[in-house]
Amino acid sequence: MIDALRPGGRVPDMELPDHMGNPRRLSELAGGDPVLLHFFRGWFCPKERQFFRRLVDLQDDAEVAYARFVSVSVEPPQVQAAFRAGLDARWTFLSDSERRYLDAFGLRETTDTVHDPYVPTCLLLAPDLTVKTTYNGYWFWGRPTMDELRRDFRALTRAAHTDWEPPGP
């Protein structure tokens, strides 16, 4: 993993299809909103589709708070698209079917030569698309659990807001 994928470095702003296959790029999609950013396997891997449940019952809380998700993969938008829609997952889904990042960012997972796939790693981005924290998610317990995340998000946005204690009477 590169540097810049670290807690304290800065994710380039990566342009990609998403699951419909128009061009979006990563801080279009933070919107100035702390941000997880989540590199998966693929549809096929058992891990990832139970993170993703649990992903999916968090999203209604991180739609309120003003947080994000972007799950990035190496499979191509028609794929993502079903699988997202399976998912009921209501956030984007960024394909990287060309693997211009899998290398570039150092996540290739070497132990599978089928898919070619990134090795799964989940972000905590602040706004700016600095790293809070990194998750290696190469074994399933290296993954967050829903509170880690809820305790990041809390932290990310709590420095992201000059307001967040109540103003006084």
Second form
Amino acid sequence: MIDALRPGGRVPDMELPDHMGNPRRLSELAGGDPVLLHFFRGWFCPKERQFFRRLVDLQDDAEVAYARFVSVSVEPPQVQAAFRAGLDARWTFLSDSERRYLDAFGLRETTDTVHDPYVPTCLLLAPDLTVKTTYNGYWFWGRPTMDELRRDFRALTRAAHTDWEPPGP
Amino acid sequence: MTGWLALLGTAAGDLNARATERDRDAGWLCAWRGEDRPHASALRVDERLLANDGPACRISLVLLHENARPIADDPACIQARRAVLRDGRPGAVSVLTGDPVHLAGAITVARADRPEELLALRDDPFLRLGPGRLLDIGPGLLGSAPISLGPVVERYAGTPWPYDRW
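Given the form predicted alone, state the structure of the form predicted together with the partner chain.
Now the complete complex, all chains and molecules, led by this one.
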């Protein structure tokens, strides 16, 4: 993994097609909010499906708390669209089917020569794409729990908004 | 910058396009950019929908009567937004607001040459909030803006969702 993806680094502002085929840029998707940037192997992996079920449970909170999820895999948009619909996910999936960022980010999972996917990785980003926390999900227990994500989002939101403490009378 | 939209009998906006409903004249869809309300009937719209060079399109326009406008954060409004995020087909979408508290309606835009977008208009989630109309709009007013998938609540009171900047 490149240093830019470790805590304190800043993720390059990658541009990829979303699950509908629209070109999207990461900074545009962040839109001034904290972001969970989630690289995953693909629909075929049971560990990914288990982790996604947790994220789907969390998305209702994220949607009213000004936080974003972005999930990235090497699958083509139409596969992602079907997977996303089956999960009932409402956030953006980005397709790196050309594997443009796989080596650039140092996230190629070399032990899967069949699918040639991303190493499962979760990054918690500030609105300016600075990395707060990095979770290596190669082993399932390396992935963040939903409580850990809540703590990260709380810290990022507190840092992003000077009015975290409500103004007095 | 704020966008404003109104369906009027005359071309009174800075941008105007003829509106037809089932090939019958339905007036003019008029738009403005600016902070001040330009017309008594104008409602706020996400400014990213407005495009001088936009193509001909079909819209689902939901306009709620003043006495039947839900609060913007009403669960019914949030569920309609979630359905838009889940399905994600329209070329562009924005809620319409007339004041800082209530939802006044919504506009969903499908480009005339995109069958999948036109099909999605038949199941506009905002139709669950009130009656709507399918209108064909001439070029030069509305563009496409891939929806930003994020929070289902407004940034600031009265700012039309999905506008997503602080």
